[in-house]
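Encoded as structure tokens, the following chain is the form predicted alone, with no partner shown.
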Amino acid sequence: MLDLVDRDYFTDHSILLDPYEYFEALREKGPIYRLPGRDIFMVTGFAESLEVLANTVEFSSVVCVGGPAAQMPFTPQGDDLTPQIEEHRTSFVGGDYLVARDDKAHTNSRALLSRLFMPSRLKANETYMTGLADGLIKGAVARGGVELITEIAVPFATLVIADLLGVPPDDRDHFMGVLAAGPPAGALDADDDAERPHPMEVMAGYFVNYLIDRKQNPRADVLTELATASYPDGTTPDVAELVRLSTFLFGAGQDTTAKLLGNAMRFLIEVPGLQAQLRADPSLLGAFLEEVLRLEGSTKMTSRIARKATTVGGVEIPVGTKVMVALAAANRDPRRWENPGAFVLNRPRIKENLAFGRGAHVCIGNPLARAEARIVFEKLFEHSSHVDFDAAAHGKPGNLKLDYEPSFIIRGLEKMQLTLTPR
């Protein structure tokens, strides 16, 4: 049997149930380590990951979408390979998206999204967000039941970015259903489904026509932002730039937080008098949510290359060099967390945990997803007095029964069946 430092990470499944095993076997031969047989680093301590993430000089973010085992697109030459990236970049997969882009692209692109995730916008939005989350729970409270992922997670979350953008309500219902028809990102089983249309290419064509509507007819929401904004130095984005945008910010947008609210919904149960302790005082919620962004994040994982070559934490990386920065790890790091497998509530600096990255690249809807994960709870505790997994879907506590997404990228449950009972 393979040792666990010498197993595939990203082909694996193995490693999908508990990956935490894995990084810290990789630990033990230190912060950074070079994965066998391949040109990778992995990048498990929280101060080597901060050094890579704020390094927007020496490292593109271009593998960021495909992952750092996806074949490069071209030989890497000389000691300076940006002229080669931005050659190839619609070569990579999702390189063209927010994520991957570097240097002025990614700053003129993060420029137009800012506006949108301002405090008074995110303010005005939690009324849709609180009358959404309360619906969706009193019903699932009736019922005495539900499927937490697909009947409140999902659809919460999907409908809640769908609204910030102004996507149409007709439509809505039909976006659900093209995500859920997709591969997670980052799936250990993509070549399955390789002849089927990517949901964010269907969702584009929808963009397109939405976003010239909003020119000719501006009315008052993101979509109608998007379509008459500039970048900071007076030009205009194209129609294929704000569709690129507007359709990650949706897919990426919903996907990141409906992960979180089952990855808490799991604390939530299974810690020991951690449901009293948040139901007695509901103010606990936010701290309970960094602890959980830390211990189980939506995003396991994130990826960069050496455009130059550098060091990161005295370790020498040659140019072209792909490095893989386990976020998960990261924020379990015990030179870093005190006891970092354990879920301490009000832990201090909590909020330096890693969940969303760091620097120029930071998750730029984080606020938007605290925020929805706050609500949901907060109408839980209001509508229900206990929550708890259905034994029939799960079995009984110590032999539970949970999957999880095949993602070497995200972290989230496939399904959650609770019984719920009212107030």
Contents of the next structure:
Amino acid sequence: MLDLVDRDYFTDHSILLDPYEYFEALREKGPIYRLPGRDIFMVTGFAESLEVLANTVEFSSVVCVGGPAAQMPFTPQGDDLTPQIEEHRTSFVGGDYLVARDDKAHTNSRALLSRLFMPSRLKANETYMTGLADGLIKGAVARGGVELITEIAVPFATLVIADLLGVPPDDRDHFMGVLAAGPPAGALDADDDAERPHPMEVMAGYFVNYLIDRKQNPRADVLTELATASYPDGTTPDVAELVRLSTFLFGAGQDTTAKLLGNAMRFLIEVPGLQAQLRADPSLLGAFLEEVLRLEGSTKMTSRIARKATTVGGVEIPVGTKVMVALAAANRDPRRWENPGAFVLNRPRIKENLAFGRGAHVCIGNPLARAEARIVFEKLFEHSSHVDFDAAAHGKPGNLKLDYEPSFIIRGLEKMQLTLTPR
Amino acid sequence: MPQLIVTTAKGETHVLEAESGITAMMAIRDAGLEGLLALCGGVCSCATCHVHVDPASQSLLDEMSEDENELLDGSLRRNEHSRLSCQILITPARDGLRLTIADED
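Rather than the form predicted alone that you just supplied, could I have the structure of the form predicted in complex with its partner chain?
Complete assembly follows, chain above in first position.
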């Protein structure tokens, strides 16, 4: 039997149920630790994580979709890998997604999207979110129970992004089906159905048509804004680039938000007294969600490759080695968080948790995700008097059977069957 | 490249070479200066990139948006020179812009 710290995080299903135990075993080796015999450093320290995320000069994000354990498409040569990375960028899994880009290509694309997440834009979107959550939760309460992830969280998160992007209502159901059939980000098991087109490709086909249409027939929606936007330097992106950005946004904002809702629900049910406290004072929802994000955000890790030799926490990182930033571990670093495993509302500076990352690549949709989660819980409190796990599906408290999605990136339940008591 | 002159909350002044088209927040963040959290990443949602603009530089900037104005209202450190640095685009015309990073709330 291997020691916990020697198990393979990237393929070992037993770490899925409790990655935190594994991260604590890593932490005992130090805040940054090189996996024996591998070209991967694991970062569990909060300060060290910030150091990596802030260093966009010596680290590249090109490996962050495929993960640090994926095969490199080239043999690193020289003391600056930037030219090799750019030459082989599309050979990395997801290497051309926004999240994986570097330097000016990243800055430019991100600037195009920034305006979508401004408060005034989100306020406009909030009317739709509130109505959608109201309908979904009301229906679930009327039925006495619901499978939270597939019946509420996924449709809600998907349709909210669809609304934000201006996807025509008729196409929304189709997109949901396509996304539901696809593999999660960072899937542990190779997709056995390689013939099936990737969900992003299917969606891209639709987005090409939307964007060409909006260029010719502008209207007051996000797709028009994207179709007619220019980069900060005045140049304009081509349609293919706009398609990549739109579909990426759709994919990135769906699963993560859906899983966050499930993770938050688990705390609401399991922390003694919490449900009653939040129902009595829903203004605590913001603080509740921040603590959930810290303890159990839906993204466990991100990764970088050292394109130049550098150091992190005083440890030398050779050029070409990969660094896994365990966001979930940094968020439980006892040097940063007092009694880190405990659920505590209103910790000082709680918003500095790393659930959404930090720096140039911090999740651009973070204000949307926070709003979505808040609205779902507001509606839950409005229409129900109590929520609990369905014992028939998950067993009794203290011995719950819960299945987490097999992904080294995403932290979240595949299914969560709830009972809902009407008000 | 336009120069951006930034004073940290501790009183140290740095002259940054900032590329046109990025924001003042990005220039300060990428230079690793202390005291600018910029938690939301530049989508005008958190007010943790709050700066005070030098009175002599005020005329270089556009009026702030309603979004920015509302966010700054939430800061105890707001004064008449307050702006969010993620909403200040670096341009050649803004060469020599002087900012001070606001103390954290």
